[in-house]
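We begin with a single chain expressed as structure tokens, specifically the form predicted on its own.
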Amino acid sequence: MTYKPFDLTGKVALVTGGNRGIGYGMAEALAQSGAAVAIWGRDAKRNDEAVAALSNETKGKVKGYAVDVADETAVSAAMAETLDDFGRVDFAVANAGIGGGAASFSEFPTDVYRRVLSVNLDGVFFTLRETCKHMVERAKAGDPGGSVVGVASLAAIEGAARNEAYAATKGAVISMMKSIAVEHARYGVRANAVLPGWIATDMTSMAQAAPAFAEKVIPRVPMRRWGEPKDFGGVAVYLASDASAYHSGDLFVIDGGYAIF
């Protein structure tokens, strides 16, 4: 038999940044333990195509939303959007977020400083605001739970050379979750971190092809291989489900041993 609590039947998860990579891992997972799956992306055809075949795992609704999450009534007018078309949000991951480094601390630009910043915070910010405002609203009308998370990045907690403003941003996101989750218990809503590693995704495209990072960094992750963006599924499906309803505050670092080698 399988366990219950793991069936997302009837659940409404969004998720940003969800038409590729890790967010694509995780709504794939979503879709298949039942829910409901609202995408947000900035590409509209990259959402249709999430949407395309997502639908095909689910016999919940989905559907994609062209929404950039560092421009707040965007985020306010996609959040009003997606409510009118599910009803509720019950799990929301706010994962969408951009790379930006420089060649030295001292010579970062500050145009890449903001725009890093924009997104993976203020996106992160937004997103997770607007989803529960709505919880909170849900709570008092006699329909308490749910589940926020963001994702932050291994930067967050180790030394991220040329990287200082992602970093930043990532190790806001730990703070802010952790706030989050104090704040909002008393609605019966929880909030946790995923922490990935190297994750082959878009974003890492040019570390893949890189060969030091074949000879040198691979070599240091216990598991001897990259992550996947399918390594997420299981940590989103817990998060949104009732099998997580006493965790929160957590971080999850999904990174195949990395940062304990």
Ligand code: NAI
Contents of the next structure:
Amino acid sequence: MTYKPFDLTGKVALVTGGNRGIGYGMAEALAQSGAAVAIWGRDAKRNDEAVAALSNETKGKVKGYAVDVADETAVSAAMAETLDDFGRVDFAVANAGIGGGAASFSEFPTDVYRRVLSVNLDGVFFTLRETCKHMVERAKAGDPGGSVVGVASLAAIEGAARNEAYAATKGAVISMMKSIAVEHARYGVRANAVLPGWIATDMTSMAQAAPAFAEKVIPRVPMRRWGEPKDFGGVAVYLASDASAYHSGDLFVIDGGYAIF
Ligand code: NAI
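Given the form predicted on its own above, produce the structure of the same protein in the form predicted in complex with the named molecule.
Entire complex below, previous chain first.
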């Protein structure tokens, strides 16, 4: 007999940036565990491809929404549409994010700073504000519960040189998740942060191609390899499931041991 709480049948999961990378790794595991999955991403074509791939391997409903999470109005509209289509949201992962560094902090362009903040911080704020609004209304109507996740980064807790804007957004996501956790516990809603280490996705394509990285960074990862999107399936399923009903306000560092070595 399998452990029942990991069966997500009947639950609805929303993953922003779920059309590729870490978000796709989460969406795939959620769908395979029985959840219906809504994917929000900027690129409609990529959304369609992800939905087609997920629909092939799972039975549950999967749908994509073209939405820029940095756009407050678009996020509200997408949440209304998602709720119309699925009836509810039980789990939301605010994963959409962009990189954006500079040659040095003293030369950090303001437009890059603003753009990184708008996606990585505003985007998480808008997405989870809409999600929590729905979960609180649902709880007040007699149906409490839910789980929300912000995808942060090791950059939040380690010094990320030439990456001050990105690091600041990720530190802020951790703080936001802790605040959401305390405020929403009374509604049965948990809030946690996931901190990926070095993961092989489009975001890190330059690092993956850099010999210095292969020689100096990856050998420092105790697991001796790049992380992969599928390494995030387990934490997504756990946090979406009733198995994590008493787990809130925490940081899940998924980095092959890099932060402790
Ligand atoms: P990726 O570049 O492969 O995927 C990013 C996803 O976010 C894509 O689906 C993209 O369409 C979406 N996205 C970007 N801007 C958007 C916007 N304005 N509106 C809606 N969707 C948007 O990146 P990856 O690596 O999968 O990153 C996912 C999250 O994990 C990000 O928040 C990133 O900061 C974080 N992370 C990644 C690490 C890595 O090594 N790859 C390390 C630490 C954190």
